[in-house]
Ligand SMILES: Cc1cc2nc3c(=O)[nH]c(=O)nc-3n(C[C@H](O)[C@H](O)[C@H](O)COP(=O)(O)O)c2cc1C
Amino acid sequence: MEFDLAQTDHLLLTTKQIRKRMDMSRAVPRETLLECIDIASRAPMGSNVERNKWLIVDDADLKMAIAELYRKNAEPYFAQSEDLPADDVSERVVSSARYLSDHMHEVPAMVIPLRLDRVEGWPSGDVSGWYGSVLPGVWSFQMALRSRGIGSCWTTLHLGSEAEVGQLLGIPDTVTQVAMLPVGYYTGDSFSVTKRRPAADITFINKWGDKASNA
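For the sequence shown above, give one chain's structure in the form predicted alone.
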């Protein structure tokens, strides 16, 4: 089977973090989220050992409680960002992040990818393999959402209160919350291509410092 490269490349080029353009008033069906999780579960994982779990939060009271913890951890981040050199890109990102933080309790659903075990004290190679068995699935989940007109945003600020969130949701303390993804239908007309530096400028050939653009 041949793929339509124009279509698959467009999906990859336009799957991005959605904050301000997330429809807070339109519910995302659980069946759709489960369908995307089912797709995500096919992503590569070490030894094909399925130790990933997912938790969907769409209860209003739970979302409010999690949002309050999220905002508590977000404020130091925003305060720190005020000391950084300002430019158009950073200001837009901070403004967008603030918006999401302020409206976190309104998002249609929060999806938390989980991984069995904790990695404290593990050798770096084991940690890399551990995360490498869960993060590809999260990205597949975001792309599956994107192809259905649903935006998502990778966030981790709630992890400063991981234990409290775990208590709210009954997550065992032996399980790691990898991230939290607010999800909601996209309100824009289209997903634009993300701007990044060319591959030749960020890729080295054979040795560090030997840029592909100089080869």
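Mind pulling up the form predicted together with the named molecule next to the form predicted alone we just looked at?
What follows is just the one chain, with no partners and no other molecules.
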């Protein structure tokens, strides 16, 4: 089967982090989330060992409790960002992140990707293999959602209260929460491509420092 590059590149380039454009009033069916998790679970895993779990939270009281913990951790981040030199990009990110934080309890669902074990004190190669076995699936999950008109935002701020959230949701303390994705249908579909430095400027050929743009 030949891929339609225009379509696959569009998906890769425009799977954005959705905050202000999340439709808080439209529920996301659990079956759709499970379908996307099924796709995401095909992402690569070190030694092909399946030790990942997912937790969907759509109960209003639990969402409120998690949102409050999220906001507790987000506040110092927002306070700190007020001291940063303002540019267009950081202002937009902070304004959008603040919006999501303020509305976090309203999101249709929160999805927490989990992996068995804790990595404290592990050698960096093991940590890399461990995270590398769970995070590719999170991105696949975001793209599977996007293909269905559903947006999500990769967040980590609640992890400052990981233990409290774990207690609320009955997650054993031997399990790691790696992110928390608020999920909801997005409104409009005019997503711009994120501005980044060109590949030739960030890629070296054969030796550190020998930029592809100089080759």
